[in-house]
Structure formats: C-alpha cells, structure tokens
Amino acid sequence: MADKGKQVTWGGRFKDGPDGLMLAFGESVSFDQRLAPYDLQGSLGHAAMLLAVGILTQEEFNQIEKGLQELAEEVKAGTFMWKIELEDVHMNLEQALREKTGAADKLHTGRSRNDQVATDVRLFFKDACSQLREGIEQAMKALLALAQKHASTPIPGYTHLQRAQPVTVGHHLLAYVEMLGRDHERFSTVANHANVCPLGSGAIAGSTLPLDRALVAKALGFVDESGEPRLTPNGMDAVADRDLFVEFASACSLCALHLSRLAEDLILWNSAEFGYLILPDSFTTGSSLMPQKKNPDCFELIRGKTGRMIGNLTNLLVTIKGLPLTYNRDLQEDKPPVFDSFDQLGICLAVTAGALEGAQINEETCRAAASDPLLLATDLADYLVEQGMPFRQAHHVVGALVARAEELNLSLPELSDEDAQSVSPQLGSDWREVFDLSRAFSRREKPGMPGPQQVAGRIKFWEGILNS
C-alpha cells in the first residue's frame, strides 16, 4: 500500500510526497478537467481494445464500462470532486474509477499519460472545430442576410480610408463573407489534422504488449472517409507534435482578425459622421456621464478580444520553440490558450450574427455619400482610354481636371465643356455620363465586380453553400 502523502499514481519511486508548493504549482487540473468527457471517451476505446487482446476479461471490462459511464454521468452534472494532489484530469477520472472496480488498475496497461492527451486533445479540437464552423456559419448568414437585402444600395468604397470608388453595402459586406469562408476551410483542415490517432505510443516507444492500434482508433473515429484507421506513424512525434495547437490558434487568431475588420468597419460606419449603420440597443451600452451615448462595445470588445487570441498564440508559439524531443512539462502550458482561443472566438462569432441580425442601413446617407462625383474619376479616365488615350496620360488629364473644378469650387461634372475641353480636346459631349452610377454599376459586370448581377450571383452561390 503506498504511504501517506506519495503521489499515487508515479509515487512507487520517491520516498516522500510532493510539496504543497510543488503540487498548486505542477497541477493542471484546474484548466484540462474540461479534458474529461473525451478522457473519458479515449478510456473506454482503449479498454474495448485490451478486451480484445485478452488483457481485459470480458467482466473486467464490463466494470470499467460501468464505471466510466458513471464518471461521465457525474462530470456532466458537475457533482464529480476534483482533486489537486492527484494533478491533471488523467489522474482523477483514474484513480475515481478505481473506487468504483479494481479492474481499473488494468486499465492502463500499454498507455501513458503522453498519449492519453494526445488522443484527448485531439478529439477536442475534432469537436472545437466543428462548434466553430457552426458559430461561423452563422455569422456568415448574418452577414448575407444584410448583403442581400441591401445589395444595390451605393456606398463609398475606401482606400486609405479615404473615398475611392462606388461600391454597394451588399458588395462591400460579401467581401467579409469571402474571409469567413476562408475560415471555415481553415477549421475543416486543423480538423481532419487532428483526425489521427496516437493512442498507443506510449511515452515514445509504444509497448511490448499486442495492441491493436487500428482498432482504437476505429472506435474513437479516428478513420478516413472509407473508414480505414488513421494512425500516427512515429511515437515520437505523435506525444511531441504541438503543431495542431499552433494550426487551431492560428485559425482562431486569424477568423478573429476578420472580425476585428469587420468591426472597424461598422463601428464607423455607426458613427455620426458615417451614418451609414444603425446597431441595435441590445448589442449597445450607454454612458454613466453621458445620456446621449449609444456605445459600439459589442464590436469594440471583439477588436480588444483579437488581440487576445493573437497573444495566445504567441505563447504557444514562445512555449515550444525550444523544446527537445519529446515530452517536456513546458507542455502543459499548451492547453490554456486553446482553450481560451475557443472560447473567446465562440462568443465573438456568435456577438457578430446577433447584432448583425438586428443592424440597420441607412440607404439614405449610403445613397448621398455614394452620390460624390469624385468617387467615378477613374471611370472618367477609362473613358478617355476608350477614346484611345493611353491610361498613364488619362490619368494625368483627369487629375488635373479635378484640380480645375477645385479651383472654381465646383464639382467635377460641372465644369463647362469649355474648360473640360481646355485640358482635353478627346472630352466629347457625353464626358458627363459616367458620373451616372447606375451605368458605373452596370459596366462592373465581370467576376469579382460590384456590378448588380455579379453581387446577387455571389449571394447566391454562398446561400447555396450554407443551406445545403
């Protein structure tokens, strides 16, 4: 029987027991307990294999089923009691089960703790990527919901923020729907990554034992399309490797960087002096000083949250660069800014479609600042090339009837044919015609354009994409 104060489960070779110290600064179990439910998964799949090796006996393995449901069961109603000498959640669902059956001692026979978490993290980041998809997906409804519905609506398209060129609401907000798009195929990818099972590796060397590796992975839904096993070629690297780690903080850290744009955007597009967005009250907070106020803070809080995930990124990264092969405790550092990656990308995506849903267009002030003649100089100069003027000098005369009209004080089309003509002899009677938007919209009817046709085939297609 060990003695009071060992550690249990690795105590057999030291003659006295951790530190207080030592154990509240070496646990984990505070943060990887929401590791249980696939712990508990992993468990259960390697027993149903040493049952099928004869390591189990049928009995035997009937009590550990027994048990782990119980756990499951307890851990699901938050009523299991989580203790800090015994470390990390391997060590507590462990030693919860042997109170239940001594079978449980034979339970990790063949395994380590190096791969045990290697087996549990992946399943997460199997099920994180798919709750992020879903979270995605919903904001990219959002935003297509408001695209469609103010697909024509004019507005200043920005370079510098300053005004470029017309471009419409719906064409503009596409844009953020291409980047999320983008994101979900990045979380498809990290999860087929981690559709690879490392169960049975060991610590880095796997077991003498006769394990069927194929067979776990099978019930843990480690397989390909056909339902082959997909297992990690090299022990190694299956209990070393991070890179899943830095792959699914990468992807939040980027689809975060889309929302922080997309929130840049909206806040000033909500501000007074754009006017061109009203949020809703429920996704606004007001002013203790100020009973005027109507804060942005929902997009705000997700700029100021991006640079969060972009933090937890750098740790992770900062953390593994120097390690050895293969197991180091600097590891355990892995598993916290994952999980607040997720956490904190879960709730952004789910703020960007809530006040999406309820964000209003004020086509109004859209419509009037869209109106801005300067916003089609470039359409000028393209009709100056359709004169046969190479671009470069059209360029040079467009921008220097913009210098005219500044002169006067007027707009661009109303400069008189005379002083148009004075700088350009090739301005025919019909220069003024390109200041019209709907013939600028309808000229932009090529692929990736904000012509009418090209933006609701766009609609179109990702509607297909996300009711499918």
Ligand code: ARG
Given for the second form:
Amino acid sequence: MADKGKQVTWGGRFKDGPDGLMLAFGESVSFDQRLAPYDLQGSLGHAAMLLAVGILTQEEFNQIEKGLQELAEEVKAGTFMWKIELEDVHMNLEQALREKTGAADKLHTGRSRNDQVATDVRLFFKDACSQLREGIEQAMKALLALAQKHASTPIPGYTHLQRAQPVTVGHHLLAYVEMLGRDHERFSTVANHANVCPLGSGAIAGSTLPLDRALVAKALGFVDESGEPRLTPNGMDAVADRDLFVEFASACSLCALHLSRLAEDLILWNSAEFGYLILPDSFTTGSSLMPQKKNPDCFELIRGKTGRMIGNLTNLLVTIKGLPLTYNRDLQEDKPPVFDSFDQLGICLAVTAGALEGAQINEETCRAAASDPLLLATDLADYLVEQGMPFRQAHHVVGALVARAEELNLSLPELSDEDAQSVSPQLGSDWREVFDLSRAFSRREKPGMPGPQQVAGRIKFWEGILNS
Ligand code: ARG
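Alright, leaving the form predicted alone aside, put up the form predicted in complex with this ligand.
Let us now look at the entire complex, which starts with that chain.
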C-alpha cells in the first residue's frame, strides 16, 4: 500500500493511481460529506456486530468506537480534512480512522460501500423526514393562526380565477392546512419505508462471514414498533434500490407544489388588483429602479424553487431508469438532487411560515369583494329548488335574471320584483334574502363547507394535532 499515487482502499490490483482528472470527475466527497454523521453511526453499529460475532476483540472495538467518536467531533467542528483523492465520505472516514487505530483495517469486514451507502442514506432519510415534518408543522401553524384570525372574514372563492362563491379567508387558508397535513403524513410514510436495514447485503451477495444482520439493524434503530429488526430481504435489491430517493424527492415536490400554489394565491391577493393581503416588509423586496415597488419575492421564489425540486425528481427518475442490477456508478449522482430538495423545501417552509406570520389581511377589501351579489347566484338557484323547481331549470332562470340585470345595468338584487317574476313566478317576495352572506354561510354547515362551525371545527382539529 506504500505505492505512490495508488488508491489506498481499493488500489491493490492497480499499477497506477487514478488520473487527476478522473479523481476530480469521480469524487463525491464534496457533496456526500454531509452523510458523515450517518456513516459514522453506521460504522459503529457494524463494529458492534463484528464484536458480537467475534470478528473484533473488545479492545479493537473500543479503539474503533473511540476513533469514530473523535471523528464525529471533528466533522461537527468542521476541522476534519476531506481529501478528494479518497473519493467519498466512506473512504475518507475509514482512512482517518486508520490514522487513529490499526483496528480500522477490520472495520470493513463483511461490508461493501454499496450496503454502507444504502444504510447511510436510510439514516439520512429518517432524519430528513422528521426535520421536514417539523418545518411543515411551522408552516401549518402560521396558516392556522391567520385562518383563525380571519375565520369569518368573507372573500370570493374562485374557479378559473373568476369569482365563484363566497368563502371565508379561514376556509381558504384551511385548504392549504389540509394539503400540508397530507404532506406531513407522506413524510412519515417515507421515513417508515426508510426504516429497513440493508447492512449485511455486502456488494450484492452478502458475506460468508457469520454476520448478524438482526443485531446491527437493532443497533441502528431499524426496528418496528415492537422492537423487531427490519431487514432488506434481497441483497441485490438492497444495493440497487433507489425507491426512497424517488419517494423522498417526490414528497418534497408535492409539498413544494402545495406551497407554490399557496404562493400564487398570496401573490394575487397581495396585488393592487385584489388587495386582500399586505405582506410584511421583512419578506418583500424593492425595485432598483421603481421607488414605489414592494415585491412579493418570497412567494415568487417558492414558485421558482418548486420547479427546481420537480427537476430534482425528474433527474432521479431519468438517472435510474435504464440501470441494470445492481449498483452502477451512475447512482453516485443520486445524492445532490435529494440534498437539494431537502434544503430547498426546508427553507421554503420556513419562509412560508415567516412571511405568513407577518402578513395582514385587509378585511375591508375582502368584505367588499365578497359582497358581490353574483357570488350568490347559485344560492338563488338553490332557493328555487326549495320552491320545487328542478335544478337545471333553476339554473336557467337565474342565468336569465343575471342577463336581465346586466341589460338594465343593475346588480342582481336591484332587479324589481316584476322583473324577477316575469322571469319566474316562483321568485317570491323573499327572493332577495339569499343575498345575505351570513345566511349563505350558516346554510353551509355540512362537513367540508365554509359554515362558521365547520371552519371552527377544522381549526380546532388541527390545533389539537399541532399542539399535541
Ligand atoms: N460514492 C459511492 C456512491 O455514492 C459509494 C458507493 C461506491 N460503490 C462502488 N462500488 N464504487 O455511489
């Protein structure tokens, strides 16, 4: 191993070391070094198993354990010297351990970088999912606080970006709380899928040595609710499988997509044309030229970064799709997209929470917009249904009333009783009562509707979950 330039871990069968260009091209340590804490943890679990099956002596294990702990501290403190000639995080850490103890030469017994990296990323995914779930909770709390404050502030609900029916700010924002609630659940599903131990798969076909897979799985926390170890059932699948990368990147994309749609709503609400929302100075930016500008960049960036996260998912799908079993070096490219999605989604969630915390709803503008009587045209059709008219006919009658009001340049309730009754005699003297917003809401007290009690109930439900 003394030969100059030869690769210290796998260089045995080589005459020459890798070309400088190949080193620079093939290294992954510049990005996979962030797996270091998981790699050290995985090595400790593996070493504990090697001790239990008699491959390491207690003394060797103690030295390895001490060395791994020291390395964890160096990595944490940022004093660890990463070397690109050692390719990746695994070989960097193994060689650094070797400088501390000769016992390090036994650490890679019955292990390959293939099952090692598969283990590292599973530990990473479990951690990343739990961090993102916390981020989602923060965003949900911010949405919930605003929804609570404006539970009964009416605004128009839109379809085709045209005013459709009245809802409340609370109801509208709760729609996003529901979406993020599903994301929260999705990340626990991904974490659950990650919770299976691949160690012991070796390169593809395990090992002839008496490895105890259950022991190492338990040591690393890959266990079910009753503490039973969860092991990957096929070594070839275990080292080739990148489902989790796709699932994780997909869960990130979907959550980002929800934030992006929220962002789009809020950008619209913040525009002078809508005027429903005032964003805090702290999450907006100005123009270098136009002194009056206050731009909703925080939400535009969320929309933009969502494209990037969807790109990361696509990147992974395309990288994996043509690969034969099992590990191929292409798979080294699997990490940057998931790290990026993790980082970007984390900051998008934090920014969503921060911007919403400082945001204010312009109640007056909301109310004024929601007082458009046309929003209750469907309620008028329902009124006719209650008089016994088939809905399709009622729809036509109200359509004709809308046209008549337009013709006379009047709002719907300004039509005279004669005008209304000439369209349908079933419009009694009380037909204008439908134009009362509180009537409209109080009649919508079935699950999923914007009735005040429904909205309050959903707020309570989510508060209960988020504060537990
Ligand atoms: N740096 C490699 C990766 O991330 C580790 C696994 C390498 N395995 C191998 N057989 N070359 O994919």
